[in-house]
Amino acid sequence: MNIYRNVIAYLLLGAVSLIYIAPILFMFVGSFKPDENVLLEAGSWKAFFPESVSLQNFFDVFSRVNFSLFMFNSLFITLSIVALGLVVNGLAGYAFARLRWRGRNSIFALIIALMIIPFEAIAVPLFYQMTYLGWRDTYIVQIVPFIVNAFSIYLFYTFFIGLPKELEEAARIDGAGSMRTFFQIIVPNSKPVFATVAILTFLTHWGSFLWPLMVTSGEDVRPLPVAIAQFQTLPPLQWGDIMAFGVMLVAPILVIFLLFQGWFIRGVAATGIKG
């Protein structure tokens, strides 16, 4: 009975990743097939089994638009939110989680309530507080209000609380301070949390769409997401080219999950992630 019941359970596990797949798998397709044929061979075999292939596609989407720009815009900004948001996060989730000053639950108490409040809720004001700073058409603007977050606060606070103590006794006996010890001793010990706040920051904000519209005009800091809508409204319509947009859009979140998965299962375990 328990052969059976991993049976179906694998096939019902294989059909629903199928579902996931599917639509991965016919922009990856699609990308390389002439423009006519991608809505053509929708219905049939063809859509995922191609009868040739070209990289032309690929070649359209660098002569119709920069996309070496957009493609550098959305690393510079993203890249940066992850790395500033390494140290500010970092470093306010081990002050809640290890030192003692006043006010410490309270404010603790008040980031975990704004995790709960919706980005959409607060863009409007923000987008008039960022236009009066003279911010907009920026990486400033695109960078700035994305360094702390709470939810990666509250996910270096429930990794740092877990950790022996003993560590930072001994660092401390040493005649390190709190700086030192946090970056001599607790990130080094802490791998798997920052990978997995590394990874979960890149893909929020790779493919943060809303933000860069309302606060971008041209071109010369505009990000991937905005580029592709701006694009797909070019004449003329070629799917084959959007398609290989989508492939170049996407294939950076794949190469850093492959490249950190192995700490972002650690640090998801550590830090009890759950959904």
Contents of the next structure:
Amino acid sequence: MNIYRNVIAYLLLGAVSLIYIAPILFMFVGSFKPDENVLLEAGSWKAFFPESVSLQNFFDVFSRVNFSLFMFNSLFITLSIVALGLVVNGLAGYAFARLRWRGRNSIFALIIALMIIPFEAIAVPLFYQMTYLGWRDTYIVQIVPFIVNAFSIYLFYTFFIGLPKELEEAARIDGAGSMRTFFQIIVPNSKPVFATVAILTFLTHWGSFLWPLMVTSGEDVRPLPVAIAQFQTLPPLQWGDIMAFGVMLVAPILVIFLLFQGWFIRGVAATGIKG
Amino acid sequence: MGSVDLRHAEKIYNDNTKAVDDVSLSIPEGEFVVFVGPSGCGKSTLLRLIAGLEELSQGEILINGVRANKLAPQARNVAMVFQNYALYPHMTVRKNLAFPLRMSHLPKNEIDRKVARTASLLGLNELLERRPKQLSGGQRQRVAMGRAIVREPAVFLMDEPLSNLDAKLRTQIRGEIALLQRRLNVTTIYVTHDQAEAMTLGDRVVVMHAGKIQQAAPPQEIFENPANTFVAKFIGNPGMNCLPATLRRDGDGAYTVDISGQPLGLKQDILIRYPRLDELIDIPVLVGIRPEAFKLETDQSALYGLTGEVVSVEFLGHETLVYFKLPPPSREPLGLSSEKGDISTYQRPSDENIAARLYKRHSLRVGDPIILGVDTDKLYFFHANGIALDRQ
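The form predicted in complex with the partner chain is what I need now, so please give it after the form predicted alone.
Zooming out: every chain and molecule, the one shown earlier first.
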């Protein structure tokens, strides 16, 4: 009975996962096919199994657009947000979890409340603010507004509050100040939460589209998601090239996830993130 | 070495909880003082106030004669051993030991020398490259001690450092701590709820309750001359039985103490030990009887005995603890109040189980009637508010 139940469960799970995997597989396989075959074979099993493998589409992408620049822009912007976010949100989470100061609870409640506001709701006022500051078409405009993140602060707070307080007290008695305690004692013992926040932040901003589209008009500082949208409109329409562009857009995410998945899972367990 | 002086120290939390209440205590250089008391009595808070981990609400703390109220923990020259050791999990034993020295910006060769010396003092040489999670409980405890020693602080503060160890290891390390303290002769303040630790380690034991010091004295003094019923009940295992009673003197000048309607004759020489006993005649008092002061009587008409009913029996091998209750009194004892703030809490004797320690094996069973003789030379007298009557 149990075996049947397991078989049914696995079949169902397999079918559902196919729905998720199919487009990715379609893109991956398509990137190695000649342009004309991509749509031609879309309706058959050949969509997922290439008859021949060619890297021509990848070379085409590099020859048609400045892909290296877009990749650099995406990496620079996303990694800057991740790195600065870890420092700023980590320190903020620590301050809320451990330091005693007037108004701490009220401000923390306010930050938690900010999590419910969708970015789209503030995009236009933020756009005007950035325009006023003269930051449009820069890296700064794509980095600074996203360094502080309420959800990241909340994740850090949840993790730090669970760390034994005695560690910090021992460090204080041993002669370490707040910053040294944070960087030398807290950070090394909080790798899971730093990895979780880093991965979540990377995923969020790697695929960011709306804001870069609003604030960039030239190619110089444009990241990959906006570039691929523009690439799609670039004649001639070549689906093999678009698929190759897509593969190169997704690859860093997969690499990062595979490298840090152990930390990520530990962090998810430690901070209690669901879904 | 350093001295610690507490002057009217108070700690009141934001919710108005008074954790430490007007504590004054002077700890000279080199003394081993143990704060002992039940959970929530304020002993750990007091230690944390000395460490600088909590801020005083009132009063003063002087370390080596210097006012330390506003000094940061690192500026107080104290070292602390925590209950859970608080070793830095990501550092090896060597780095754990070196951390406080690095914070003091000592030169590297000096750090290496001090770490090596501490490691050999505590037998940690083989463990220097291990991380805390690779150590046993006893080893972790030793590393925590090492981290405190390595700085050569003025004062050691220890917050229940043995409570995470099993009984055997606890006894072993207790001995090691005592030996180490004598060897280093560093002022040590040790917090525990375990009276055995307090009595065996401390040059002086400070018994605390409800944020106040109940008594601060050498262990033997605490046991033999408890300042009040709280100390009497807390020290000793089981603690002293404190029973409401009435003291009477007949026409011939013979003293009798009436416990739940059972008269207990006192010897005339009681006045030598309690010259002011007459002050308590015919007023409510509390009589203290240590469990050791009982012996099983076979003679039904024993002059110095109490009759009761066995409530429970604990056979411990070399001794038997018998808990019994007295029958309800034929008349109420003189009204003992249970005013707020009193150390004693009034209980009718018949409601409170009395503990007796018997050294022979006995076949007593629950519900059996029992007659226990009382060594009246070992009786204690307390005022109705729990304060001990002056004793010679």
